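Here we start with a single chain on its own, the form predicted alone, put down as structure tokens.
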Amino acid sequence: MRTLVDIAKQLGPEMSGLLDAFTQAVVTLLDEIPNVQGTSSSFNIYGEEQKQLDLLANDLLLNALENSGCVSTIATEELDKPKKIAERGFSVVIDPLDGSSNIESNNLMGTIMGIYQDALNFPVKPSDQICALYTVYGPSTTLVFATRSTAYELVLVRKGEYKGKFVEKKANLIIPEKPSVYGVGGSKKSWLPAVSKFVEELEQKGLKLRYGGSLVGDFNQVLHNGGVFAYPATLDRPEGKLRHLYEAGPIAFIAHAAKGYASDGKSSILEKPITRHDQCTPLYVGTTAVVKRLEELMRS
């Protein structure tokens, strides 16, 4: 039975020791879940206020990380600016808690991470990384790898030989073909023409509605049943809500390896230069020929 440490032997020893800081993190953070609630009284640079249990997945995860010795740059939607530990080391973007406008209704929430290789000099591409991965804080704590080629599954062990190890539940996992579900973000009335079309099509095509809130939730559904995902670009925000280094970047790079496709409308999110670390951007994802339809439909 591999574990996440075993997967990640591929990228080198020190990305294994990466992982294994990062899984440790997860599973204080999963303990300390029902016991921290409510809001506290700062705000991220979106302007949003912050749940005290964003400011606690992100001390850990920094803290773990930070200790490793692996990582030379940290960058998370909670600080101002990206973090300097080391010269040397991969360099980490990190959405340390998605969704967690989910606490109070205990619905899923996650933690979403991508990874270059060197310093984390503007601007990159997201397909600059060399892994990412993601998180479901759900019935079962799962956990999506990808490097480039391939992505895996894995889930939390909590008792036994492999206790507290992510261990592989399936590899090679590729996004279905033939689309099932979709979930688009953002208020109905703000959409653009082309994104109504596009839902109009879907629905009459069958597909069934799949929403709950948080990015690794919705496009677990995709990465699963086949469809799409989207937060598209809408009439007050042209320029999306989803942040493009911590968020779309990484999700994007894991529905390549899935043999997917990631786009902000008009190209692929991947090589889309990301040239400031609060940059923001639309995101649609899933399927192959049903993102590349609705970029058809946004030319139009």
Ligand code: AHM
The other form holds:
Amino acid sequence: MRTLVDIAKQLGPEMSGLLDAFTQAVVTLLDEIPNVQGTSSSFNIYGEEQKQLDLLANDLLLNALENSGCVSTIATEELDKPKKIAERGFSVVIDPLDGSSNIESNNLMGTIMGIYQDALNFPVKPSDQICALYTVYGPSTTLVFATRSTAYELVLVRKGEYKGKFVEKKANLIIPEKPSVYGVGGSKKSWLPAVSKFVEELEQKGLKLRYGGSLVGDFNQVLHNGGVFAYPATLDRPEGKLRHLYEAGPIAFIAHAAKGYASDGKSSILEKPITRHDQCTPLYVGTTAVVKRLEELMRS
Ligand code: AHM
Ligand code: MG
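Now that the form predicted alone has been shown, please provide the structure of the form predicted together with this ligand.
Now the full complex is given, and it begins with the chain already shown.
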């Protein structure tokens, strides 16, 4: 049975060390999720009130990755700016608790992480990442890990010899070409006409609506069933809601490894420069032909 740490060895021993530290932080976070509820009195740079769990997830991951000894910079959605730790080492970009508006209702959440080889000197592109992953805190805890060429799915083992480790469930994940589900964020009245037309077409083709309010959960459905997830440009937010560095970039990298495609509505997210840590971008991601059709509608 291969663990996440085993799979990461193809990227060198330091990557294995980093992902071991990440796993330990996730296991601690899972133990705390039932106990830590409520908001804090602080706000992040996007003006969102931080939940106690947002802050805890951020602290656990920061501590674990700092202590791993192989990270030079950590940038997270909850920090005001990237934190330099050492002269040499990987740069990691993290959304510590994606979907934290789902805490009260006990719906899906997860953690997103992208890893760059060296220092984070803007502009960077998501295609510069050497690997990326996300977890889904659901009925079981799963993790999707991608190198440039391959996406793997793993599951966290809770008892026995492999307790506390992510073990391989499936290698070479491919987003199905036949689409079955779609989810689109933002309120319908704020969608651009091309997005409304796109959704009409998807419904006419018989795709089923699946929207759960967390990027990790919603993208995970698309990865398994084929289709599209979008958090579009809207009339009031032309750059969309999702963060390019922490959310769209790593998810786009994973989608491409699974032979899918991610776009900002015009072109590939993977090659779209990230010029600031707090940059947002529209995101349309999933089965390649479906996302390409959206680009076509946006052009016309
Ligand atoms: P978060 O990282 O603060 O949870 O915000 C990002 C989340 C995404 O997971 C999800 O796709 C989106 O926000 C949902 O937004 P909305 O609540 O507007 O549907
Ligand atoms: Mg998020």
